[in-house]
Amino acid sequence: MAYEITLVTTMAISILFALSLNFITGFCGQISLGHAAFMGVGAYTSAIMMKADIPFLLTIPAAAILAGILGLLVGFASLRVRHDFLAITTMGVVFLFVGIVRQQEFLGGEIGISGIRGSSFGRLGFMAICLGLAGAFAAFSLLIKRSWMGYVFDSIADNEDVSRILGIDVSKYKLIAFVVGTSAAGIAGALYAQHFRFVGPDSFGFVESITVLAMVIVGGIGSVWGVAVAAAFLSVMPLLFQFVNDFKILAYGALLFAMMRWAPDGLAGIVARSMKKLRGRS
């Protein structure tokens, strides 16, 4: 039973970090190749919290709000650069967070933060928290996604000079999917540091980055289901088949190059046409 716990959180942490990502590169089409240094600003703020004490629950929102803050000066910095660009900025958050938490002692430096004490729910409370968030959030992004924002959103993704042109402001929405997707990042940053009670530099470097991207498009990209169930696959995938995870950078890249040649609009792009498909027989 206890697997079966640990892997029903590590899918749900997983979807909460996937989504986030989605909030910002599927909502908004903004490419971001560093996410996981949002994840980190959570895990490690709520690492260092619980070291000094304070509640586990306490640390979510303490995570969410500095992960947001460190989302809002990057998305200030990015809005002025736009697709490669705008990649390339966000890869290098991701390299700054990693180099600068590998040079702080008070931050484990290279060793990381071990010996998280556990949090007084048990396996099964924190199970049903995570999958509490994951799915709030879920919900939270669904009724972003079909309300008045959404299509704010979809504009920008399509193009930002003509939503520009029909008044809307784009670096205000920019920024405001960038604080959104990053407090997630960091809500998923501190469940990370409950759950396996040890943070790393190594945890939140570009590979991570590039796994959750790999999330994003594999499940769909803007897709909140889709992305929700790629996210779930891929993150017990390596638990479940060894194989997969000694060799868990080519199975993604495998499976990325897969996706972007025969199915570039993911799980949820096939499942759309399998279901046209049917109602056309029907």
Second form
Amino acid sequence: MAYEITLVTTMAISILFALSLNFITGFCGQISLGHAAFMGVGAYTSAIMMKADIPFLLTIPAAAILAGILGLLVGFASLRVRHDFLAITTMGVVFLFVGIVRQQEFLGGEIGISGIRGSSFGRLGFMAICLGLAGAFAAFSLLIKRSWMGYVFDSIADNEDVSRILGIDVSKYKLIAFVVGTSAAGIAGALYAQHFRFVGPDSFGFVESITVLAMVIVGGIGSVWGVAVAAAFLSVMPLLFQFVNDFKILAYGALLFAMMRWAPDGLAGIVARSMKKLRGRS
Amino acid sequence: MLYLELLFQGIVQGSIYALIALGLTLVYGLLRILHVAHAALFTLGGYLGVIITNATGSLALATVISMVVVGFVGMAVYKLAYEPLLSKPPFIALIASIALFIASEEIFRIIFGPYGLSYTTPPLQGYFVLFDGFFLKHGEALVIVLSVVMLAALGWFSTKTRLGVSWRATVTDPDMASAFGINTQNVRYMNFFIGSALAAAAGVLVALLNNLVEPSMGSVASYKALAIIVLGGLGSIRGTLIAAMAIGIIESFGTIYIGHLLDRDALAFAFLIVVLMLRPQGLLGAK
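What does the same protein look like in the form predicted together with its partner chain, given that the last one was the form predicted alone?
Then the entire complex follows, led off by the chain already shown.
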């Protein structure tokens, strides 16, 4: 049972993390190659507060706020640079984050912070909290997607200049997307720190940023349920591929490449196409 | 004295960055793709260099063979991976490229083992004594000389030969170029061949300086080179060369003077972010 609880908790945290990126990249069309940095900010915030004997539930909003502040800064950067330049700037953010953390004594430096105290909820209760937060953010995403704001995001993702001509305050909505997405990543970070009872600079690097972007793209960029399914699957894939242990990263790379090559619109696209086919036949 | 030594280290590192980043710039200028898997070709070049040198004893032969073979592999990457994705949004090609890079790192690890390979008898280990107390390794001198020679040859090729002119014409305006009877498909192949061959040369040189090739040697190159071409202004060759030297020298001095605040990689990206906030189009990019 303990194994299943760990598995489900891992999945829930990944779903929240992937959906948080989906809010920025999927909804608002702003690519980010450095999303793990925001999870890292949340994780370190929570870890340090836990060390200072502050209740776990209070560390969650703190993690969200700090990650959101950093997200606001990166959001301002996104007003200045676009497309490929933004992709590389966000990549820079994650290297900067890791580089700074490595050199700070009070953040544990290279070694990180270990022995984080467990919350008072127990493993099962903690799993419920993770599932609840992931579910709540998924519902919130769906709500936004179907609201007026969702259409504005669509329009910005599609064509920023035209949106501006239509009178949309593009800068404001981009900042909103960044703040919401990065705060949620911060919450995912707080959960991560509690789940593994450990945070280190290598847990929130470039590779992790790519991994979460892969979840969003494999799921189908912008599709809430597609991204959730992909995140749940990909987060436990290394465990499922244990039988090809030596080849599991190769399999991951190959799967991602094949997906881009033959089904770049992700799971959501595949399902949409097969639904269309089914309807066409009947 | 320390300044001069740091400056030289920076120039050596900058030359290597330039060789790697040039191929990326060429690909970006032509196809608007951020070609992360370029770093895998750099690694392949390094492996071939070490393996062939160990088999034949000739570093020169190894360098040439490695460049030609990797050049063809680069063409294959374009044909198999990028050509079908050209009509898709750019991030699709970017993710495909990252996936390809992850997979090839694993292939190097599985085939050649996780600990890497070294030269059995490392070539060019001597020193030049420039003046009292200042040494330059033969290998480092070779890096600088070879980079200058290859970049000069590239410059000559692109301005003074028919093929080179058609290449530049295609980069500037593909439709117009093909209207003038240039086979843009061939230009793309040539582009990948040249860029990949330069990366292979960089791989051989890095293998020489470190006397080691390992599966993960490309990971530093992959993101650092991306930072360099963005810093230079995406697609600008002159900008790329300046940015490569700037990053090389900044890292060399920065690790000594502010290394306690930021590590080497963070330093390069801090510089990148500062420049981009001031000049969003990069150092020499067109607005």
